[in-house]
Every structure is written in structure tokens, then in C-alpha cells.
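Only one chain is given next, in C-alpha cells, and it is the form predicted alone.
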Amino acid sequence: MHRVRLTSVNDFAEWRNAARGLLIKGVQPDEVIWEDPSAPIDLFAEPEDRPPDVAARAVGVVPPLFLELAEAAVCHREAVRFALLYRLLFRLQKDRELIGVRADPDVSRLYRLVGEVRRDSHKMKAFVRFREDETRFGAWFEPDHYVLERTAPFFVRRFASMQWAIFTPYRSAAWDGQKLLFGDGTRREDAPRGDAMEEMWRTYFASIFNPARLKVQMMKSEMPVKYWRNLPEAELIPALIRGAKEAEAAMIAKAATIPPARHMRADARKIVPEEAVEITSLADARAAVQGCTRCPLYQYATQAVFGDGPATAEVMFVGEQPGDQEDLAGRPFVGPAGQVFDRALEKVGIDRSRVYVTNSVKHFKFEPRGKKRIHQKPNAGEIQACRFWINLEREFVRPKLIVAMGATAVQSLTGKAASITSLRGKKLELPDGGHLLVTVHPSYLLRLPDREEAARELERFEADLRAVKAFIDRRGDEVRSGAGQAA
């Protein structure tokens, strides 16, 4: 039996050298006892077997991925890590593909160790707080694993211009502005206690704390309690949690108000809160939407863009949201995507004046970029807030067929996200008895860089519209046939 005790708890090069020495002798994994360097030395144990220095000799071959994973795994606190790595190293000599077999118990365990080490390193990056001590900065951190050495270079890059030190129970790291040095571990009481920067952290954290998004379980996983004592802002958490329910209730109960003054067209009507308007018709809804404050998008758009078309339309087309030109014109589908839409309608023989065209979200969401306003996809909250308006349009128009153009429209109409690929071309039934047909948004055709692919996708879009045209023609035949029988 071979006994190996490394001097470092996480030195990959030291483990690799020892493993190569064993491998060159052909030592089986079950013939090696890897002692944990952090465990007390057993004075009555057999003498340690130190493998020869074989760093300069070629010993076996392994996939590069194994070396990458092993370098992380040695930083784990589990004592079996060295034995696990040697066992895999030995097995890889006969089967180099083994590292890709995630179902193998050894490989699966390796990936678990690596994942836990990487998460611990991420937490260190997130929860280290430096405190000033005269001209230097120091921080205390208690990692779950031996991650200081692999994480310290991150702080060198982030704080290259200042001198700092990070203290942990097993090791310490210091940056003097030129070199990264490592030393012994220390005690918490020897680390810096606090400085004026802590008040800034507390103020910042209190300002970004959102009671409506509080989930205690989330906080326990993303900011574990064990790290609270290292964070100056964490002392606020218990009080913020206690007041979260009351604050959330106050936010929900607060009535919507008239939006603040913002740039609008000279001929835009005065905004009236939608709660103050009785909505009994499509015309009422079109007027009331201008006072909508259900989500923050109203603060930046020129106006709300409601649907367009006859209240008796049997087909309703639903897109995503108004674009730049729609926001200025106050009508849906008048920009580049609208022109693609109009040409396709005309080609298949659908009269746009006989269908109702609208969007899932009524305000333009954009990002300013120079003099341009760049479209941004609405999020789930904004889509949900605007379902109030799309549902009113469906209630007043009562279309027999709704055409959802794009994923946002599908989510708005069904209440859940779904891929266009899985639903496209299928005639689905909605809870109110209407039918839903799913296709792509016309803007998708504009974004395709390959002209041949764009031409193919346009043909598919037109084929979807021909199905809509067939529905319109069939409905017309049914109405005419019904009228003849009644006469």
C-alpha cells in the first residue's frame, strides 16, 4: 500500500507530480492512500511513500478537459478529491472518452466538485468587502472550499491600482501593486474591522432593495446567512425583510397617478388616467389607453398605439409592440415591418381594411442610441400589464380567428411562453371559443441576413396568410349560405 500526503491542500501541480510518479510505476488506484493535508498527522502510521519527481518525464496522455476540471476539483474541501482524481487519471489511460460520460459515477462526482468550487469562487467575488486600514485595504472571507488562490487574480484585475489583502482561515493573499503574494491563514479578529465606506454600502443596498421581489429562499441561496457578518449592508436585511410585506402592500394599493410631464406631440390629447374612464366600447378603450400607467413604458413613449380596424372584423392580427414610426404616427404596423405585412396581405388577397390589427404591448419600448431609438423586446411583466387592453380588444371585436405574429403575441394571448416553431401552422382553440393561428412577426423577415433564406421565410409567411385568406373565404361562404336559407 502506498501512502501519499501532500503539503498543500489545493496545489494542483503538487498533486499532478505525485500522481505521475504513481502512474509511471503502474500503481493501481486502490493501492494508494491519499492523506488529507489539513488532517492531523498520524504519528503511528506507516512511513509516507513519496513518488519520485517526474515533472520532466512524459507519463501517459489525458484529454485537456480533464486537466481543466482537475485543477478546479483539487480546491474542493472533500478529502477524497485526490483519490478520485488519481482513479480517473488511471482509467483515462485506457479510455480517453471517459471524461465525456457524465453518467459514470466518478465523472459525475468530479463535475459536482468542480461546480461547487466554481460557485464558491463566484460567491467570493460577490461578497468580499474591503475595509480601509490607513493606506491599505483588507477583507475577511470564509470560503467553503480552498478557492482563494484561484480567485485572487480576479481582485488583482479589479483593484490593480490599490494595495489590498484578503484573509481567510486557511490562507491569505496580498497585492502590493506589483506582485500577488500568499501567506498563512489568520483569524477573523485579526482582519480590519470597518471604515467610512460601510455607510455607503448600507445606503446603496437600502435604496435598491425591492420588497415586491423579496423571496426569503432566494436570499438564502444568493446571499447565504454565513456571509452576512462580512457585509456591512447585511445588517439591514432583517429589518428590510420585516417591513417587506407592509411595503409591498403599500406599493400595490397605491393608485395610479397622472404621469409626469414628458415630450409629446403638440396635437396629443391630454392624458386622463384609465381608472377615471368608463370603458363600454372599443372607442372608449382607444381613448382610455392614452392614460394607461400599468407599466413604466408610458413614461418614455410618445403615445399609446391602439389597434386599428373595424369593430366587426372576423380576423384579428396581433404583433409585439409599436416601433419608432408607429409611436409617432399612433397607428400599428406603418413602419418597415408594416410595409412587409401590407405587401404580403395584398399578395394573398386579404383586404387590410377588413381585418383588425393591433399589438400585445401598446407603448414603444426602446433604448436611445444617439439620435435613434432602438427597439427593445418587452418583458413578461410589461406583456402581462398590457393583457388588460388586448383582452378588451378581443371582447369588443370578438374575432373568429386571431393570428399571433411572434412569441410575444403568443404569450400575451395564451398567458404562457411558447416557441413559434412548435406552434406554427397549427389551428389552436382559445378558451373563449375563438381560434388562434401562429406565425412569425414580419420584422423577423427583415432581420434575416441571407437573402435566399429571407425569400424562403417570406414564402412561408405568405403561406400562413393564405390559410387566413381561406378562413375568411370560408366564413364568407357560410354567411352567404346562411342568408340564402333564411330567405
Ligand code: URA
Given for the second form:
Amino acid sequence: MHRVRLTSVNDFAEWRNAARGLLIKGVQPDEVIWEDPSAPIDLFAEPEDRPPDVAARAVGVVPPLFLELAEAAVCHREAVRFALLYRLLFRLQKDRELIGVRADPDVSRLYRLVGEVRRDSHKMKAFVRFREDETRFGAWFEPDHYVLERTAPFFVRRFASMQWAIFTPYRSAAWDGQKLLFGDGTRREDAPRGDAMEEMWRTYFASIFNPARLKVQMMKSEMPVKYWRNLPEAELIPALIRGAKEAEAAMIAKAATIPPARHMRADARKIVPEEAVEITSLADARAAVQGCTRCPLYQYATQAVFGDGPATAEVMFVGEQPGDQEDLAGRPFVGPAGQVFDRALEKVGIDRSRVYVTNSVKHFKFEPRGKKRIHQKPNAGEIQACRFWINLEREFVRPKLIVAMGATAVQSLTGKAASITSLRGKKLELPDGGHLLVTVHPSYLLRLPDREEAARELERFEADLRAVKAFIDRRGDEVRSGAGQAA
Ligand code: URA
Ligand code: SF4
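Alongside the form predicted alone that was just displayed, please also present the structure of the form predicted in complex with the named molecule.
Time for the whole complex; same chain goes first.
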């Protein structure tokens, strides 16, 4: 196995040099692990096997179109980008026409990455707002991808005569009227106001730019001064460098308890893209969901949490989304809400191992606050995107009864938003012939501040589960008497 740890998240030349070295040695795409600097350093990993720098030597044939696309794709945030590019480069050696085959999964993925990077760059051009401080301008912007370097020349052309800096979380760019410099990233919270802006400029070149990482590009001034007078008014404020070190220390401290986002983890590279898995069973779906990128939630969660239980279950329980503990354990309903659920099931006599338990949305949505990850409700778009998976679960399990716990489950299962109160206790028909029973979400019971009300609501929840139990018993009788007749 070859490990290539790149020193930059988006330096195309660096990737290309490494890729050429591997190609010369005939290294197969699946023999390479590509890492960017955001991947945690694995102390137990095999030593890095960095191929010789062979930038000057040409290898094989590489269509210019591929190079152009690859240059954009390295700026994508998806961890698999470097591996995808090497796989394509490798395949292109045998099939030069490949790059034109849009139906090929690798090629289509490449185009998707490129499209997303280009859109992000356009967004940056449209939404960066400079804040003026006497003669200098600063702006804070959070791109979705690593697009600062490819977009900064646009601002140089546009605002050539002014001195400006754009700060992003991963890198900063500064234009002093002649040179475009790139330095470390920073954080929005470290925002300067008033005098701090001036201070920032005084310390700017001294503190943010690590000379070892400095890249200098000479740029010609083009835009006359009169244009930059008309800058859009301030909306976002730039970040202050002095706070960046503290912020970094705080981030490191936080990282100890909050698992790194998926795209920051070494194992992200082992995740198979969803489209690479053919789904013909529940087990296939369970494997494929780990590669799902249908909505943005996959980026921050530890893993997708798929449903749990026998594929032959007659009853399916559907919750909202995994919580903090489910995200870490990889199983639904194992945290506080899961305990409420388990106790209620036990009380009414439902064996959890005989039912199928799942969620409407498979990735944990949260907001980091200090050392905690605070649950956030999935939005309609995320629920809709994730219906793909619950629909597969329904198709493969074919439960006779589905229990929707809470409003998100109702929305996911019916495609429509509806209030629990209006649907609760009614037995509803689903278009596929199954039945739907609506009840509250167990975590609702945990949130009720009034003890008496909580006790009352718990009883109602248990009453709903008793109806489920009665259904299971009835089905059992039907199946048994059916089997009896057949015998
Ligand atoms: N809440 C849910 O909806 N699902 C879980 O798995 C855990 C908490
Ligand atoms: Fe895919 Fe659902 Fe995860 Fe979104 S939440 S990425 S749709 S599995």
C-alpha cells in the first residue's frame, strides 16, 4: 500500500507530481491512500511512500480536458477527490476517450465535483462583501470548497487598486496593490471592529503569513480607483489574526471530544461511493448508505445510522434522526430517547429484537457548542433527500405496520407535513397496502417539564404501543391459523 500525504488541501501541482510518480511505477489506483492535511495523522500507519518528484517527466497521454477538470476538482472538499483523479488518470492511459464518457461513474463524479467547485467560486464572487477601514478592505467568507486561490484573481482584477484581504476558515488572501499573498485560515469569531482592523493590518504580514508557505503572484493593476469606491456595503467582517492561535488551541481541545467530521477522517477514504454499490437487498442498502451524499448532512456526522432489526419484521418503528450517541454507536435509539423507547416496549411486551427500528434521516444533524453537539431538526429538504433510504427499507422489509414516532417520521413516510395531534390514534392506510400508526417521539416525553404531564403523556405513548402489540398478536394468530390450514 502506498500512502501519499499531501501538504496542501488543493494544490493541483502537488497532486499531479505525486500521481505521475505513482503512474511511472505502475501503481494501481486501489494501492494508494491519499491524504490531505486535514486528515488526522495516524501514528500507526505505514510510513509514507512518496514517489520521487518527477514533475518534469511526461507520462502517457493526458487529455488537456482532464487536466482542466482535475485542477478544479482538487478544490472540492470531498475526501475521495485525489483517489478519484488518480483512478481516472490511470484509466485514461488505456482509454483516452474515457473523459468524454459522461455515463461512466468516475467521469460523472468528476463532473459533479467540478460543477460544485465552479458554483462555489461563482458564489464567492457574488457574495464577498468588503468592509472598509480607511484605505484597506477586509472580508470574511466561508466557501463550501477550497476555492479561495482560484477565485482571488477575480478580486485582483476587480479591485486592483485597493488593498484588501479575504479571510476564510482554511486560508487567507491579501492583495497589497502588487502582490497576491496567501496565508493561514482563521475564524469568524475573531472578528476585529474599528481600531482592531488597523491593528490587523499592521500585524498582518508579520503574523499570518508563514514564509515557508508563502506563495507570491505578481498581478497587474487594472481597475481604476473610481470603481472600488462603489463597493457593496459591509455585511461580514474580517477575522483578526491575533485571536487565531487561541481559536486554534480551542479547536484542538474541542476535537478531543467531538469526533472529526467525516471528510476530516482517515477512514473517509475507505467509504465506497453510494453509486458504486448495487442495491438488491437490505444489506446492500445498509452498505451503500455510508457513501450517501444526497444531502449535506453526511459531511459532519460520524457515520450513517441505518435501521436495525430483522428484514422479516412485520412492524417498523420510525424516528427522526440519530442523536449524539446513535451517531457514535452506529445504531438507532440507543441514547436517552432510546431508553425511554426500550422501557415502554418492555412494559407493553414488545420484543425489540423482533421489530425493525429506523430513522427518517440517517445522518446526525447538530451544531457544535463547546464540547457538545446540539441536536438540530432536519429540514424538509434533508427529510426528502433521505426518503430514498427509508423507501428502500420499506421495500425490502415490507412491514405490515409502520409506527411513525413524531412529525419528522410522518413527513418522511407520507411526503407531507401534518400535525401529530390530528393523526394520532388513527389507523391510516399507506399506498403500498401497509398500515401507519402515528404517535409521539420518545424524546418529546423527555422534554416535558411538568412531571404530571410527562407521566400522562408516557401513558398515552404506552397505550399507542399497546395497540401495536395487539396488532402483532393478531398477526401471529393469523399466521399460525393460516399455517394450520395449509398443513
Ligand atoms: N432520536 C431519534 O429519532 N432516533 C434515534 O435513533 C435517537 C434519537
Ligand atoms: Fe444521505 Fe440521508 Fe445522510 Fe442526507 S442524511 S447524506 S440523504 S443518508
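Residue numbers count along the first chain shown, from 1. Everything numeric here is computed off the predicted structure, so don't read it as measured data. Definition used throughout: the rigid core is the maximal C-alpha set that superposes within 1.5 Å between two forms.
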Once the two forms are fit on the core, has Ala152 moved its CA by at least 2 Å between these two forms? yes
